[in-house]
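First, one chain by itself: the form predicted alone, in structure tokens.
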Amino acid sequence: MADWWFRASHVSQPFLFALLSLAFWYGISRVVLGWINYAAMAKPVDREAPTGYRVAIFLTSTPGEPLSMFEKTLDACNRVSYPHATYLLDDTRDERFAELSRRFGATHLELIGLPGAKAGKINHALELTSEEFVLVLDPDHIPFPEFFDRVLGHFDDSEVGFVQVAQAYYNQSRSFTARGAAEQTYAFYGPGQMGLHGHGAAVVIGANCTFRRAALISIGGHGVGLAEDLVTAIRLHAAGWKSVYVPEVLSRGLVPEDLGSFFRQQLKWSRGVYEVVFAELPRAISSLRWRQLLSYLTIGTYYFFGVTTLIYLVFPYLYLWTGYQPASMRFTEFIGETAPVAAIGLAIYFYVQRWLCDRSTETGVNWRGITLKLACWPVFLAGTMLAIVRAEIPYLPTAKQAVKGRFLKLAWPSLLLIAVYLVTVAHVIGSRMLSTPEASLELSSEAVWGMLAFATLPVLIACPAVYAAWQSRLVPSTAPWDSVDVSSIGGQ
């Protein structure tokens, strides 16, 4: 296909052709890099947890987070069967959090005004505690009683710096956004992370990760930043520590339920990942193995999707309104040449579902996740632009409960795309009926309708995004954790 694509006869406007090639081959590269990652899939051998390890759970709180959520999480931490200590790293200035900690046998550490947000509290707590192993747990995650029994055995290898487990959710059925956001994670927490584990590059997720204290101390503590988990993983791997990924659901947490919260989360991640690519990787490049470097570059360029989507969106309209086109290719020939690659991509997508963490619920065409990702292209683009100008955005925890959002504020990019499409269709039909000579009509027919076909797909995908924005107007009357029975949660 590359031989066909780069033929000189296909170049119409060199600069535009270069941009189109960048977008097109970026997409192909994601298929190739995904397969390279999947080809290394591995699962660690089960190891029984030794007795006598000194273990801690670090749970962080932030002003504005609901007390009732911590009641569920602290109750679950108290039920974890392996002997451990639980620490609540609190900067809420709310005495009720200290009382709740005492009620569930946790130690309350008041850490107020520390720089570095969540990572800053973790690093200061490391100075105040002494346990050999530390589980960093987000306050919205409910650990299963057997959590440490499935994790601690892997630390028998003294070179293992951290053990990460899968992430799953208990609120994904509450909204279209929650279901779509969860669907986006299935492949990553299953075959994706298993491939990274095989390459020796399993990454820290931020929640449900158990660290060897000596490993964190050796790199100066937990990384700080919008992508603090990725920073920490890179530094640990660069320092020579091994990682282990256990593809098991050992806790369940929350996923954003409204589109506004989801967009804010994605903006934070997209801006933070570029920070890692531009600042962290260059410093660690000489210390990472080539497989680790390739894995981190793959992760670090994920959000470039926002730029390539903009290119794809602009070119059909550029041709339909001005006649300028980047490439001179017959539409039917293009479909014929790209179909085998598309088929391979789909085959990979379905084949690797054999390694999903929960095949009973995660397999199939996860169309909500796909459409929600495509709807995020303006957010990814914004993250890219913010990274280029080095603009800072604050570290804000993801909303733990649905936030009522304004429909137009969330849906305007999709609505604008639909409006531009409809105006363009009317313009094309009108101009071809009223002012295009019959000879030109016949010669240009395939190109025009081919370009309209390319413009139609994003519009079809925009419709679920509009629905998600509309649904975000409706805030569930109950908190997602209200219906969770901690005493019965656990097991696969």
Second form
Amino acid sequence: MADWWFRASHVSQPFLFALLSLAFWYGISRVVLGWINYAAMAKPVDREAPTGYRVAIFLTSTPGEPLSMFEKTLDACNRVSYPHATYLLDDTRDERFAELSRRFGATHLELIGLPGAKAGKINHALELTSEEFVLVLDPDHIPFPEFFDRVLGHFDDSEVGFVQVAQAYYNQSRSFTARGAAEQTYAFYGPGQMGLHGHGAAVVIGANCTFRRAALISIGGHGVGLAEDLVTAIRLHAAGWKSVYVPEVLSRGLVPEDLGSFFRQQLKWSRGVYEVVFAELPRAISSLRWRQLLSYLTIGTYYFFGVTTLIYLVFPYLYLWTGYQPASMRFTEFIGETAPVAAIGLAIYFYVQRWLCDRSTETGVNWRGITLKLACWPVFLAGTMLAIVRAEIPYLPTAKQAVKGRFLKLAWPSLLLIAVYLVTVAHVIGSRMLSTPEASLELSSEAVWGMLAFATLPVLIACPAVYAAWQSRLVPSTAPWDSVDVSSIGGQ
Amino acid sequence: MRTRNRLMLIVIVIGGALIGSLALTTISSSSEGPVTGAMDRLGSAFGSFEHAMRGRFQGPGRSAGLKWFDGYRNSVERLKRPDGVLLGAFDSGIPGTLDGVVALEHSIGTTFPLVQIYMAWGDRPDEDFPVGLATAISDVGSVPVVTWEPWLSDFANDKHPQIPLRDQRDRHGMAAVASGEYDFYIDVWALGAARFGKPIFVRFGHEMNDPYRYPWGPQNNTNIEFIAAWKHVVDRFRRDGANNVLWVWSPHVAYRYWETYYPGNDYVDWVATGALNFGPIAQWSSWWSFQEIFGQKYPALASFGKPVMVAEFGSLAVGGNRATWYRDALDNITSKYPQVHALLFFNVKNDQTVTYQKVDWKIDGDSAVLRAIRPALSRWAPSNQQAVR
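Mind sharing the form predicted in complex with the partner chain? What's above is the form predicted alone.
Once more the chain from above appears, this time first in line as the rest of the complex follows.
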């Protein structure tokens, strides 16, 4: 295919062709990297948790987080069956949090004024405690009683530094955004992380990761920053610790319910992941194995998608309004050449669904997740730009409860795209019916309508995102955890 | 049960996609891919539709100037025995646009019933039967004349292991064509022509007796081999149902023995030759009139009893009076050369096929030439007669 793409006869505007090549081959390389990852897919063998380990759960709270959510989480922590201690790492200065800890048998640690946000508190709490294994739990994640029984067995290999489990959600049915955001994670927590596990590069997710204390101490504590979880994983791998990924749902948490929160979360991640690529990975390059390196590079370049999407979006309009064409390949030829790749890609997409964590609910065409990812391109682009100019954005926990968003503020990129598209369609039809010379009409038909077809696809995909923004104007009246019954979860 | 159904569905989708894509790659390596072929037809059908929509807003357009041609356009028989002279042109804007053809028409005040295009043999998608271009020409009212050049070196050996290696292929290449080695290509093209359905002129292997120009010439092939190749190609087309093709045999009459390349009355519908005056620009040339280039050979060309086509008609500007050249050529052409029934302007900018420097055959901007051509055409060109009425 490269032989076909890089034919000299295809280049009509060298600079634009270079940009298009970048976008096209980035896309192809994502597909191929995905396959490389899937090729290593592995599932760890079940190991029974030995008795007698000393285990802790670290739960962090920050000002503004709702008390009622902690009630559920602390209650569930208390019901985790393996003997353990629960610590609430609290800087809310709210007496009710301490009281809640006492009620559910947790130890309240007042940790105020520490730098490094969540990671700072974790590192300080490590000094105050002594348990051999530490589960870092996000406060919205409600653990199942069997959590440690499924995890601790893997630590019998003394080189294993951390065990990560899948992430799943209990509020995904509450809005389009929540459903889409959850769908985006299905493949990652199933075949994706299993592939990373096979490559020896399972990744810490920030929630639900159980660490060996000695491992964390050996790298000077939990990583700090926007992508603290990824940083921690790289440092542990670079220090020679092994990782295990258990593709099981052992807790359920929250996924952003409104588009604004989702965008903020994605901005934080995209900015943070670049930080990892630029700052963390070069340092670790010599101590990582090449398969781990490839895996981290794959993760680190994920958000470049924002740039390539912009290129794809702009080119059809450039051609339809000015006639500039980056590549002079025929539309039909393009379809013919890329169809096999698309067919194989689709086949593999469905094939790997066999390894999803929760097959009964996660199988199928997860179109909400796809549309939401595409709607995120301006966010990814912003993350990329912020990383290039090294602009800092503050670390804030993702909102636990839906935030009321302004429709236009969230939807303007999609609305702008739709508006430009409609004006362009009118322009194309008008000019071709009324002013294009008859003698060039038919011979330009394929190119013009082919380009318009290219421009149509993103517009169709943008429509659900507009709907998600519309839905985000309103906030549900109940908190998502109101309906969770802690006594009946788990054991699936 | 539902899960099992889903699994079955997934297996079917994967299996189908794999088998489908494998089939696609094997088929597309033997010829042009079926996807591309189908997409080409779809694209040209859409183009036709768009042209028809345009007609609703703006009326019939160019074809209004070709009403007199309606009886010919869909009749192979009438195109074998036309009355008068069918004018036409090749323009260097082709295949991108027919705008240059229309501009020439405007400048000399006529509408061409014929439009010439040049196609090479080979694997590339633009070496397929030109369904889009032929449809576009047909939709604006004309009939395509395809000069079809058997460049055997445009086929790749990895796709066609049975044919000789690229550098050995031209040697007796016409014998190989005659023996069926290139039927994989000829048949696909012929089926494309048959599917197109409307009459189309094919000027195959032109200037086959010129020992310097093309690989299908006498430096690689005997006249016997060329004739065998010609007959084989025509037979394949007839077998494939492409009876809408009119076969135009077009030797280079400045070189000797051209008559010995004639494939026979049953295999030829038209006899053609080029009439280009290069003037003193090339060392083998000097300023020759149309009479000198074409007229002297006309009796021999006419002796085959077929209608005669001047397939490439034009003069450069350097070395003589260009306007006079055109006037002398076009005045009284119907009485001087009564068997000439087609004349195709060679409207090419930056032609470099024969000479080392680029030469410009375009006449659109040469007002003296246009003033010479207009009155001549108004006396005998059918489109102009229609306009007068």
